[in-house]
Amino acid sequence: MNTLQGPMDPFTVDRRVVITGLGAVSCLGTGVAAHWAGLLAGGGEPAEVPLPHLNMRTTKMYLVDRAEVPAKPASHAGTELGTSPRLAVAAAEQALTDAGLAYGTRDAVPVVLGVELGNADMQEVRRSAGRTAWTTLTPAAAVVGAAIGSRAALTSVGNACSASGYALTIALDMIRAREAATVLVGGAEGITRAGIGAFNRLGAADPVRCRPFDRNRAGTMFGDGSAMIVLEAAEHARRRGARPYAELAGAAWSCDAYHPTAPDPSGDQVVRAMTEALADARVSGADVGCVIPHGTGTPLNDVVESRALHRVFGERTRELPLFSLKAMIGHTTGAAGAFACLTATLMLRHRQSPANVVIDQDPECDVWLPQERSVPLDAPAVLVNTYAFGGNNTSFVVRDVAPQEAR
């Protein structure tokens, strides 16, 4: 791949990367502002999912106003669209526009995409019609790539839960090797009868909501939706007169190699991957001054994060307010590290940690989630993990940029 080292190298002087742009659509709805507003009114609420022939004792999602699903783009090089890329070509647009990218300028800008379930929901509603030829179930980055006019590389991760939080830490990889200096980075997903009816089978999904933390959990519940992020190496902003909103700081991957489905109970790779993503942000715990954490709501997912997070924090982590997203919009699976990072981004730029949605909180999970108001945010960073099936970690820091930088 070609890279920018040279005169135009936006490494010269600075070699931060930046956020410059959010897009997002979810169950609290169409853009930032809506998303920000949203989590400060403590959140969605599960709806019945849309489709026939759910058979199963979990049958509800945290969902997109149909209404505001965009019709197009309907179809991609001969594949018909479901509803995840078509949601994330509006999330683009959406990210790039705030960053002052308008079309027309962004050849050379490639995307990342983390996406798990795809376009499978086009795969269902063809075979429901008897049509049996398979489908593309992965376009999204290909198709939000031909809708921003991007020339560059078009790639698209599919690690699980995790899928997005590689994505960034991809991205995040492609500006400080010079291979880029802006990418487009996030995730997409739509409501699929395979994946509700996967952890269905599983004995992973709850009925009644998504209750991370909470005594009672009995699994995850999911939430469609896309959420989108415009990363640039900090010097190339300046020069073109973006305003960042915050710093990707740092980022770390690591693998439990444990079970197909559940976590290593130690717990160790996932301090490992909260430890190596501080250290490659060059921040201490007190640095941090919220942590999002994976928090599906499943019983031992959150057992074993709570006590990951004493192993990093250690006396300081009943003091660390700890904010539960997916409580709020459910779990976006393959998108759910992007609008982690964005709802992290929005933390840094409003100064506060939105309160938690209140649970009757298990014992086992021996960690502050702060429910009656919101809590100022009194540290630079915030922390945020992601996992997934297979034991794939990863961690990544969100950042203060200078005040005199900041939007």
The other form holds:
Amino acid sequence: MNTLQGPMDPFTVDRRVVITGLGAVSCLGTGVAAHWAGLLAGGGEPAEVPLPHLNMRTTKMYLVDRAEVPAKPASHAGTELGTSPRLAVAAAEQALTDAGLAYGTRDAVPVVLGVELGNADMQEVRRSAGRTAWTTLTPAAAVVGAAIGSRAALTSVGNACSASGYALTIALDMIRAREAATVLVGGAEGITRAGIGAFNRLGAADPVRCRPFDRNRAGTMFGDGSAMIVLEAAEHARRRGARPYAELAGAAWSCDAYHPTAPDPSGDQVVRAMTEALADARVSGADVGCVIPHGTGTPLNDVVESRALHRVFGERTRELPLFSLKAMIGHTTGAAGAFACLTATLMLRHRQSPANVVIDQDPECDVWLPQERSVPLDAPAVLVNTYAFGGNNTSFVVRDVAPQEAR
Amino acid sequence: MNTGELAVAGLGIVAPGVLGPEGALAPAVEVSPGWFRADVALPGRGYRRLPDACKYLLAASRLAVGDAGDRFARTERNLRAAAVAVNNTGAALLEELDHTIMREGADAMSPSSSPFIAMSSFAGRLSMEHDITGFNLTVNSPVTAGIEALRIAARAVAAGRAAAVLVGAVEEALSPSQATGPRTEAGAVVLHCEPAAGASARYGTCRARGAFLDPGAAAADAAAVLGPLVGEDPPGRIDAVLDDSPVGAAAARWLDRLGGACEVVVVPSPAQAGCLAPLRRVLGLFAQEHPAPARRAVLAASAQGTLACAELTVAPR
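Based on the form predicted alone presented above, generate the structure block for the form predicted in complex with its partner chain.
Shown next: the complete complex, the earlier chain at its head.
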């Protein structure tokens, strides 16, 4: 039974929310081991997007090897499925299996996904072929719900590039509110002609690669894939013998209310999100051993975020390692927060932050991006930022669990 | 389940043929040209280039905020929030932009329209309009997203992430080439919501729940899923937004078996429905006048299998 009421309520013992399962498919490969090995090896390389009519300057993404995109499920409730929902099902199954939750025990597990343009490739392929009838862009949560055998509430969050950051917070709040003991949360995005086209038109698509904090950065470059995380009430995990990787210790939201696409140059609201996430996690800046920034590679975003980090961490900022995940797997938009959460969890498990992709760093971005080698993680927490169009910001904190509990 | 409870202090609706919240329960009508006067609903500068759906949402939010008096403006900006449901909202624009890319190339795209490639951009403008810095959340499940927005807002308020939330749903009509049937939705509804405790529950209070009914097993599993969703003590009336999919049909059969326990009002939902109808029913039920508190519910089901139920206690007015 997943709901938490009555005398067996585990929150009477322990209010923490822990991470007990991970799953991923990205340009680095299929599975968490491939993801970590890919990060240590320096990340993936952009490739040409396999869609017709890509009439634009930038036509590359960090792509999942097409041979690793599952063929099924091909449809759900009459809707043809593109790559995103199929990747989501694959990553979800990995995460639940990793958590030791076999099929048949998942009926009370809610699904919370960050998905913005998930099924766009199916729509666009059909449109290129002259088939114009519309179906939803966002079936992924339902597809995953059916695949895993859930009967619980499903939520699909569409906050663009911060969608799965929001999804993680929603899942955290669900467990804290005792709606569920276990939640499957993540994100999934596929390829999209219209999405790349819009970023080209807005001058925000880098034709070379995703180069956050580089002086020559020219916008972002997308990546496709799916990352999934099993969140669980700590006491629930303990009772069933699950060994957590880490704790999702705190999260916060904010909104710039400034511009449809540009970040507020003041950075006030991204500072507030970071500060409140640390407070929610009950950790100080000194407890943070690494930051996974939003760091898209768009010129203003990276400067604003760098300055905001200085406001949060002060003098320590220049000694605080940042890990620029998007330089290795591209900007996975709605899935970016989930990939960052998964990566933060693996950093804590392996006690290190992989070396960053080598860049010619922009002096306006006065942050430390270790590029020579991986660096030891010498503090118990990793801070993650996700931002999006409309100034929609989330920050969250992943931290160690007690050594006797950890995997 | 401790999903939180919201008080509803303001209502706003913009929909074809509907003059105000009291008309929200009327059957949806076809979209006709000129049904929405942006210059009247949104006087001033800065709106002309926005997509129609964005204008609908801004107009409905003005009505809801105004209906609640100055409560939203008096709420500290970091505790103001929005949770907005979308589904077909950007479909017509997305098709137009993609056709532009295919025919002429991305350089020919409209720079003002291009940001709306992200469906969350339709709600993004809301935060600038009302100086919302708490959060601005978009949910996008077909049909059920409006009630999911209520559910997320209630939980976020309970967690202290906001003290006043504009909960809305917005849709724009599909293009003629996209639509496979009649009555694609257009318009917006917005509810001004606050924590139930200590707030003005002028229209009443609500809480929301969700569930999932696998379309492939809908007929067999309906009772096991819908029973807990609706609860052991059904309200006096359930408005059910259902399509003719296996999920909708299974829900309709299950509701039939409730017998005389409550009045069931089935609201037929077209196959390509967006997410407007369920929240429109919520708004319409709150707008009804009652001499005593009345319990109501809105149940929504999508062909994909998502289910959502909003449980309302309508205040006497």
